[in-house]
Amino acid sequence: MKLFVDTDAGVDDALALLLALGTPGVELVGVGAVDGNVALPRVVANVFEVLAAAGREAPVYPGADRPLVPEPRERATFFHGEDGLGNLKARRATIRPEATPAALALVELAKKHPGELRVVALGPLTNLALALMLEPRLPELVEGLFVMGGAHAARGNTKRLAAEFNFAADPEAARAVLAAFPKTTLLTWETTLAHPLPWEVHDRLAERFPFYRAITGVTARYLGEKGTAGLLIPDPLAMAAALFPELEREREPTFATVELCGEHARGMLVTGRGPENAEIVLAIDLPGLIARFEAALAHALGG
């Protein structure tokens, strides 16, 4: 499986990357970086830190440092730490990004591997929207698109009450991507809330894998104070949809677009009647995913 991951490299992004890096048969052909959870330079640094922790290399392509329509950015440092990676104290990665912008790299890689590339988007969709401007045939060139984004029941997690973070960060980009791709697989915020990583599993992983423990501490403390049933793992769930379709238990085909207006609704995922252009993953075999995730961490991180 050839994989291109576009990410804003927060904590759950890092866990999703480790899931891919530790799964046999997955070739990470490139990583696009996009401004989101933290600023773009920190995103790039975080990707390299994850690659270093796994002892792996992959080309990293810096991408958009702002949304298509510039506006004040809402960060998620309260969730991911000031550096986006749990305030990681010991950093060891050498930062050597590629000169090619992420959008152009995605187009070039899709043309190099026509019909083979799975694209997993874990952050704002700005890079993908720019890639579509460069090559409108991009949806025909890739095998599939898997997106962590949207709130299918309008249960948002931003100041815009109905909008999920990634879609709220660049509504125009999210709308353009959904309009262009014939079938986008969506892992939404509500599906994330329904599939937390139980605290007993988190504690076991934190005990076994020092890097996992180092990057998840801030997030775990925040969620623990909120009383959640476990660690929320939106991006690993989206990655699982791409890597392990056999773990899916329920998905719903629908028409999907994004609202661009409104104080509370800008960036809101809108679904309903119309040509079906998306499938929302509603349920995943969580015990099965936990087994795959722990095995991947052992493969990527040792221990």
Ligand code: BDR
The other form holds:
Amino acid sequence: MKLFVDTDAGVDDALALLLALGTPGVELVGVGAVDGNVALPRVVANVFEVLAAAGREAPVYPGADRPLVPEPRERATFFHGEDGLGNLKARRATIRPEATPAALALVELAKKHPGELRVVALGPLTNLALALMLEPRLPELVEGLFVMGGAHAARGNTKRLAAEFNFAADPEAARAVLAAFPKTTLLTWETTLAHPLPWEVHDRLAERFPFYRAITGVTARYLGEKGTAGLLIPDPLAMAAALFPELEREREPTFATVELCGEHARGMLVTGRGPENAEIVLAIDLPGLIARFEAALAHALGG
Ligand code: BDR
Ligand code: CA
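Coords for the form predicted in complex with beta-D-ribofuranose (BDR), given the form predicted alone:
Next comes the full complex, and the chain you just saw is listed first.
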């Protein structure tokens, strides 16, 4: 499977990348970086740090450093740490980004591997929206699109109550992407809340894998204080939807778009009657995913 991952490289993005890097048969043909959880240069550095932790290489393409319609950014450092990667103390990666911007790279890779590229978007959709402007045939050129984004019951995780972070960070881009792709698979915030990584599993992984422990500490402390049932793993769940369709238990086809206006609703995912252009993953076999995740971490990180 040929994979292109677009990411704003926070903690759960890093875990999703490790899930892909540690799964046999997955070829990471490129990683696009987009401003989101933290600023773009930090995102790029974080991607290289994850690749270095796994002892792997992949081309990393810097992308958009702002949304299509610039507005004050809401960052997610309370969740991911000031550096976006759990305030990682020792950094060891050499940072060697490609010269090609992420949007152009995605178009070129899609043309190089027509019908083969599976695209997984884990951050704001700015790079994908730009790629669509460069090449409107992009949806026909890729094999599928999997997005972590939206809150299907309008219970978001941002200051705009109805909006999820990735869609709130660039509503115009999210709307353009949903309008252009005939069948986007969406892994939403409510599905994230329904599939926490239980704390006993988190503790076991933290004990076994030092890199996992180093990057998840800030997030685990924050969520522990909030009393969640485990570590929230939105991006690994989206990655799992792309890599392990056999683990899926429930999905709902729907019309989907994004609201662009409103104090509480700008960036909100809107679903309902209309031509079906998205499928929302509602349930995943969590024990099955945990087994694959632990095996992937062992493969990627050793131990
Ligand atoms: C999304 O926002 C980011 O903070 C996470 O990495 C994830 O992609 C969850 O709303
Ligand atoms: Ca993300």
